[in-house]
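In structure tokens, one chain follows: the form predicted alone.
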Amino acid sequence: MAKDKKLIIGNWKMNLSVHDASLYLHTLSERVKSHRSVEVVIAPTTLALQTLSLQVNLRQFKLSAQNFYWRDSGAYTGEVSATQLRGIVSYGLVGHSERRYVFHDTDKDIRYKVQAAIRNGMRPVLCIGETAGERAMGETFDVLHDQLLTGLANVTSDELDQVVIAYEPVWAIGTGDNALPGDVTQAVTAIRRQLKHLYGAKVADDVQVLYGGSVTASSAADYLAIEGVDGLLVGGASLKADEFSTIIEKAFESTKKKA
């Protein structure tokens, strides 16, 4: 994806029934204007993905999985693989803080999920970020370094352009305690510096880096204006049609300013 194209992902988390998700997608499709300079992705629950894949206008929205298992098939009761999601989703969230800290996804799980997504034609969205305790101890950059290093361990230079990095400070997710633009700037700068160290400047510069963490319609423009931020990973605000459509419009406005 071109670097001048903003990426907006709405993570619905464990909300909306299949019926309600279908109705909400219909509402969104009426309110969200399509812009070539903005790619909009929605991540409903796994249960709703199949239904929405038959309903969605792919020129307007792409679909993302919230989670998947890293093996392609086998005796893994209750799991869904990236292989089974092929043709349904274009993206897959990997390493979201709720997967790390609530469901205890390990570094190995996350590393293999990134690889599985690429292997199956999905763009993995690798989520990284520090907890409140790690931030208080001054460990933010160490955490970002470790999570980025382990998450990308199996990714080659030729595959890196398929990966999206989402900086989501755990202490800001769903708390209303917004990260300041200066904090995000420092984190994104550190992420890009490490990508250049690992893959070289030419390859690293093409990686899309998003910000997520209590993003709202009122704060979206400030985050989108940060140098090095290529889009947003939106949680609760993506469940409000008016607010999510406003965020998308602000993303479009940000591309016009840089044109």
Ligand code: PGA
Contents of the next structure:
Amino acid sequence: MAKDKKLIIGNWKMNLSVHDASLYLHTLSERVKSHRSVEVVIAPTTLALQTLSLQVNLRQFKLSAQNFYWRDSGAYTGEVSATQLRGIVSYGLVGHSERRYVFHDTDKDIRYKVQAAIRNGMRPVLCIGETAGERAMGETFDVLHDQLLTGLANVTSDELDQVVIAYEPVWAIGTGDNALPGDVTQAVTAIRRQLKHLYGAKVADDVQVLYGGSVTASSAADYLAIEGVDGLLVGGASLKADEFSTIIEKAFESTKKKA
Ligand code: PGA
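Next block, the form predicted in complex with ligand PGA, ref. the form predicted alone:
Following is the full complex, with the preceding chain placed first.
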């Protein structure tokens, strides 16, 4: 996807029934203006994906899985594979902190999920970020380095343009305790430096890097103004139509400023 486009992802997490998700998508479709310079992605509960895929106008919104299993098929009770999501979603979140810390997704799971997404034509959104404890110990950059290295271990430079990286400090997710733009600048700079080191400047510069963690309509513009931030991963605020549509407008405004 063109690097001059902003990417805004709304992660609805384990909220809304299928019926309510469908109603809410309808509300959003009336509120949110489509802009060529902003790609808007919705990540509803897995259960609602198929219904929403029949309803959604793909020129307005793309869909994302919040999670999936990395094997394509087989005896894996309770799981949904990237292969099964083919044709339904365009994106898939991988390594979200709630997956890492609540469900204990391992580095190996995350690496394989990144590959499974690419193999099945969906763009993985690899989420990386330090916990409060790691931050207090001054380990932020080591954590980002390790999570990036392991998450991308099997991604070739030809495949890298499929991948989106989301910097999501764990302590900022769902807490209202959002990161200072200065901290985000440093983290994103470190991520880009490492991507360059791994893949070379030409390919690395094109990777979309997002910020996520307690983003609201009033903080969105500050993050979008940071050099190297190409969009936002929004949780709580994506469940409020006014708030989410304002964030999308802020993204549009930020592309106008750059033009
Ligand atoms: P939040 O969630 O915006 O509610 O902090 C962000 C996320 O989980 O990606």
